[in-house]
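In structure tokens, the next block holds one chain alone, the form predicted on its own.
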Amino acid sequence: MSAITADVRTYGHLIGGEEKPVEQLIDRVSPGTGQLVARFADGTVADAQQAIAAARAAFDDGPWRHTTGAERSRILLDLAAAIRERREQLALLDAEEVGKPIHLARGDIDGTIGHFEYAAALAQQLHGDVHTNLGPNYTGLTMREPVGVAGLIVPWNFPALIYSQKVPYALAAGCAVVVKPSEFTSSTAIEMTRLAAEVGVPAGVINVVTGYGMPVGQTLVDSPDVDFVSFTGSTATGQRVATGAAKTTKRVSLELGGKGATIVFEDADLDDAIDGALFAVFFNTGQCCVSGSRLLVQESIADEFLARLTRRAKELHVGPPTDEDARLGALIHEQHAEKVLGLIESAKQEGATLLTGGRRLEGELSDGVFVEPTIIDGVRPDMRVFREEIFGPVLCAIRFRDAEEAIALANDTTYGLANAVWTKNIDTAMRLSHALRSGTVWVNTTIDGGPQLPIGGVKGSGYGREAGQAGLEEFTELKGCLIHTGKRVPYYG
């Protein structure tokens, strides 16, 4: 277990089944309380290389890739059960380090368990195909094999959940992995990896190296001994990952930024749509890549909808991680809060109207990093708040006339991760589901789903998929095999 001194967790790297003591540490102060809660190893190039070597040996020479699907499934189910037993502790770790309300962190752990359980089911279903129509004496096979060593780079906003969108699918496919969690939120990655060892995942199959993207993440991207990189984070960093990976011709999966739209038509159930619009942008304090940070509302209902939405936003309770009633928590750190407040200010200077919020919260919350739930009206497509990912509790409203204009506004972005449509008209729902350029479209719901559904984007939101059958297949290579039986007719002679 982690070393605990005066309630401060201290962690080393997990490499080859052992925890490595280190001297250089990164302090993590909770953005929700201002208190020091954890210290993580400040990883080096040598640390990352050692972890890659451990994963390489575990994959090339260890038993995991040759373990049956049934055995992998059993171990993944045992790991899901172990995580369930530690649900409250793991939730508290994420709540403290991210600054999110504890009830949201519990939901993240529940989702984490779901991914492990679903990946366990997929482990028994991974198979190839047989082709028997290639002619006499020929049988064609397609075989799915593990891609090898995978570097998994996990962001800070959903530390346990996004770990679970990568690790169990990699294990179900038979891979070995090196996990690089965020330097802000590393505890649950380490604790769940320890649990994996307890339930029988062989040493070296899961390794965790904490620290900064440069040098740890960069080493994973550059190493020729890493066969595949799965990255979740900003579009700018994802572009650097793709460029770096090209030097060793390794595949990458990129789940990047978003600028999602919540599109509300006049025939929608307005009560549901208001709930959805609030949840879409204020869930996880807006620090969510699939956040619906742009509200597109039909002109005929816009004034009423925004008035009701603003009243509801003013009633939302903001609080520290252990506040059971809080619906919004802290922003990840001071620099991020400054960025969010700067974007709000830019909207005001460009002529938009602030309906509510827009300020740093002080008083009882002054020890943390809290910004009020914010709604901005009169936004135009040329404004920064319409075009840039804010990643905070800020909703930008713009009116539209008809479906054609709604589609054009929603697609007027370099991103393409997720959008939500609120309508009771099935024709409108289906039309927009096809027309919106994003990896996910929700209809009459938002930020919703299950481990069966793939997660990923288009355009600047990346490529590749996590979760679902597609998420498992990302960690495989497809091999063709042609078998000839009987006597072969020679080409020559």
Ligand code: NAD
Second form
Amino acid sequence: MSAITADVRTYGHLIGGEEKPVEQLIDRVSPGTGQLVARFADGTVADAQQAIAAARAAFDDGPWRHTTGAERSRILLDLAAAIRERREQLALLDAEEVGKPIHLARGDIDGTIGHFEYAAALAQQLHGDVHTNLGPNYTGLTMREPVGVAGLIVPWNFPALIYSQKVPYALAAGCAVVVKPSEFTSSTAIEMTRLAAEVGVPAGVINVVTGYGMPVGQTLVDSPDVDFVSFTGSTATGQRVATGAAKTTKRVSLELGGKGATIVFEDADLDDAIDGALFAVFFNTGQCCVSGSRLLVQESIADEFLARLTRRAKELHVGPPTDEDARLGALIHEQHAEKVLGLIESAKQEGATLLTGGRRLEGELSDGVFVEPTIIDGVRPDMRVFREEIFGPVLCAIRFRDAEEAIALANDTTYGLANAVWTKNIDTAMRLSHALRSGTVWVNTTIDGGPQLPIGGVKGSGYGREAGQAGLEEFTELKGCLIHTGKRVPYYG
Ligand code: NAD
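Swap state to the form predicted together with ligand NAD from the form predicted on its own:
Once more the chain from above appears, this time first in line as the rest of the complex follows.
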């Protein structure tokens, strides 16, 4: 680790519109360079409780929930514009802290801006329904109201982007929030929240408490003053969150892990499918919940497909965050790299064949945490690499005979986040779109889409949806209201 220098950015919590003095700190060493790049306040139970109290006061007594949709929309658009102005700076923060290539981080910030702009549009049209067929003297209303104070727990793989899958939708609905970014990657959450204050989001509406899941995240989950928790992270932690939230009968949304399949039929455009299969697993160095980490390829084309795929994988350039040509970056930390390498080793021991990769990258990259793009063939469904989320640059290939077998293999997982199908046959495409048990299915594209479409999973990948109309509605409660007009027929005549 490098020495602490004066230019290492240091952040305190943002609570009730103020940046709190920092006591205990967490150092963030970039896994892309080995340099100390940031220091975050190590939040306590008391810090989290103070932030919850600030959000509670802002929601219960403040002006935000009473602003019009048009006002919220304007502020969200101003915030989107402010983020666009700082695009390069914000991208660099995420690139350094995650260890991802800068061009990917720029893409994340563009996606972030897209969510703020889309949520701004949704804020304008949030509405309920009127029921006029309930009898001559009755009018029924369904009213969408903000859920209240929301705890937003964010992981490290897309720090700005996942903040933006939660915060603008919560604000559009009229909520106040406490954000708990990952202890590894907290800078962009704080920077964007500072920008929110500059464009007029009232004090206390967005609070940020940095630090570890225990105690900060846990306090959000346990608190009776938090009405809703939106959690993105691993399945194991998500299950703890759901169990904890049950004690206060709190609603939760869980965006958890995945084990997606890239399914390639013999009639696919093979150039597109090869490109897609590579992107599906190596995007964000495989640290992506919707990764296509399992390759299901029809046996008639499997040998040629894997040979071409392997040649392309060997050409992919891995590099540090500021390397403009890098396609893959670092893994988040040493312990994670050990887990990824251990899973590759388990596949070899269980009889699979390594086609390329499988090792730690040294030489110029030895200061960081880099693992080669890896492809494993001859994988069977009982192997650990087929069943467990690897969350690294590791593709596991398996062959299928026909659509029925492809569907069975793809669904043979405890997860259900996203799958991609490559075929030029519309019947096959539609059959798989219906049969695959996942929150998302892509056809002839992968890890694609904008803020219009819902994000979320089934089975072990969680429940609840982010983004789109459904993502806004997660931050609301539906109230029924029945109004009688005119003289009543007495209840007790
Ligand atoms: P993680 O579960 O370790 O941590 C996620 C967040 O939860 C962090 O902010 C962490 O500090 C916090 N946390 C930890 N323990 C907690 C507790 N007991 N109570 C409350 N909060 C707690 O996950 P991670 O390693 O940061 O992220 C990687 C995982 O996230 C992968 O499994 C990935 O698939 C998943 N993910 C899912 C989606 C999705 O949309 N489904 C998106 C991105 C990442």
